[in-house]
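Next up: just one chain, as structure tokens, the form predicted alone.
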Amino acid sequence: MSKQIKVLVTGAGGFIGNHLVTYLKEQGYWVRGVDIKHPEFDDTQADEFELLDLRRWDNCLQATRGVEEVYALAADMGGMGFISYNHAQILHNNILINTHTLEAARVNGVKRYLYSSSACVYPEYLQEETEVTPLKEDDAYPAQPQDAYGWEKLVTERLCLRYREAYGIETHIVRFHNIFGPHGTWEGGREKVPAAFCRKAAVAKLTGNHEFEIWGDGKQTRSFCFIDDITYGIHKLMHSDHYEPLNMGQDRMISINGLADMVAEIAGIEIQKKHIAGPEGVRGRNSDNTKVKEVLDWEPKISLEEGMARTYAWIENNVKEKMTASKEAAQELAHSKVVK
């Protein structure tokens, strides 16, 4: 690009945010990353990285200074084990982050703003069967998200649309459908199902204990999209003329049992599934990608098998390192019960 555009990525210490920083740098942007923590598994490629709590208005003003574009990915979130038990915290923290960041971007004259929403905005009554009809963008209304995380995402979508109408800031809204890949959280309670299953399979392989705990009956269905497809799609959406919410994810559905079997095959082991009580989320969810194909000419290129193989290889290496580090760590991993 002839002029180096300055952009901000909030949530740059997180999984999608850190991958996005790297992608934008490869495209020639000057990038400021902001988060309350540094990336846990990689050095940041950002030109400038600031540790800021974006629940605070003054920090949002500081973060958005001097940039033309904002990719708003900061959020207090995690897998089902986290969002099912932290509704008040999630609603409080994310509303502060979202409203302060968008208003600060307006005050500082930001031209383009991309908000990262979620498939969690879709109504629970459309996701009660495993063989669910893929969700179209218009299906979000009448609204009835299952949890607080979905409600705060839906409200902020409306805020972005109103800011576009009232102030002329070019807002864009992406609804992510279960993004996964290497260099993300894989233990501790906030990890999502692909990472949790990769960890469980690696522990089973390395310890010889092939019991594999799964919350619920494992028949619940989801689609999962690899991170490299998403960073490309986000950038394309930011520079499009589409401003209504847009699905971005895989449109291939798989059961949780099926995902467990896939990871076991990648690891080269057989597992004994043990179904236990735990938060399951909606019964079924899949993305209708008709609109994103139409308006962006975008669709995922990396198969679920390839993406899971890449993710598993990275997580197995981390598990080996942790188990080698100490007996206590090995025992902790061997007895981990956190499976999404």
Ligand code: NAD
Contents of the next structure:
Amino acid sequence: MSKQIKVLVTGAGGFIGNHLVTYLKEQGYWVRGVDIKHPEFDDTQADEFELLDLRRWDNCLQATRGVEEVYALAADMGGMGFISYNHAQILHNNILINTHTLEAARVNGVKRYLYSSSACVYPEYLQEETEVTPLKEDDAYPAQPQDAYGWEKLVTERLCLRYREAYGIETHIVRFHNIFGPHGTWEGGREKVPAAFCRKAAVAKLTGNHEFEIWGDGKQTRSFCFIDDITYGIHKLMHSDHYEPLNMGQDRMISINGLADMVAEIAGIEIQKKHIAGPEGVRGRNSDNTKVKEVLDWEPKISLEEGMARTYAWIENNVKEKMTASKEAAQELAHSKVVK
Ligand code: NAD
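Same protein, different condition: the form predicted alone was shown, now please give the form predicted together with this ligand.
What follows is the whole complex; the chain from before opens it.
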């Protein structure tokens, strides 16, 4: 890169944000990271890292100063458990974060803006069977997302499209489908199913108690995409001339039971599945990648098996460390009943 381009990553203390900062540094960018917290599991590679609450307008102005590009990843979010029970908080906080960040970017003359939307925007009525038809970008309308989280994402997508039309800021919109990998939340209630399953399998392996709780009958289906495929994908999207929302995820569907079996095999243990009541989300969901292949020549390269093996290895180490650190921590993990 001849001139070092300055970029901002919001949510840089989070899972995708922290990985993206590392990727952008490797590509030669000057990077500012902003979040309300530092990355939990390793040091940030950002040139500058500011702790700012982006619900506040003045903080958004500060965050977006002097940069050419903004990767807007900050969000109050988590797995099914979190997004099923915190609708008001999610709507309130994310509406503030997104409207203020985008408007501040416009005021500060930011050229390119990438908004991280979600497969949660897709209507419930297209996701009622386990063997669902993969979701195409146009399927988002007529709108009927399942959760407040999806509604907020859909509204912010419209905001981005309208800002480009009205003010010329180049807004790009990516719809992630279940991104996973090492260095993400793996306990505490905000973790998603791949990390929660890796934790459960590691705890089962280390304690010898192989009971494995799953919310619902486990026949619900999803697709899961490894983080390294995503970082280069969104960088590509930011520099493309595609401005409509675009899916980014795996198009290989697996049941939640199937994912549990895969993790057990990686851990080298037998598990006894116990199906319990809990938030299950939609019955089935998969990504149609036709458009993303066409416009970005992008498709995931890392298989689910490989990605899960890498994620499991990292989480097993964390579980081991925590279990040896103190008796209380070991007890807490051994009795953790939360599996999403
Ligand atoms: P994450 O929770 O790890 O990261 C989000 C970050 O935003 C967190 O570090 C959090 O502290 C920060 N944040 C929350 N409130 C903030 C505030 N008021 N001010 C500043 N920072 C704040 O989540 P992630 O998995 O890295 O997701 C990144 C983006 O991608 C989010 O917008 C999310 O909605 C979207 N997304 C992720 C997935 C996925 O599977 N991971 C799927 C669909 C969409």
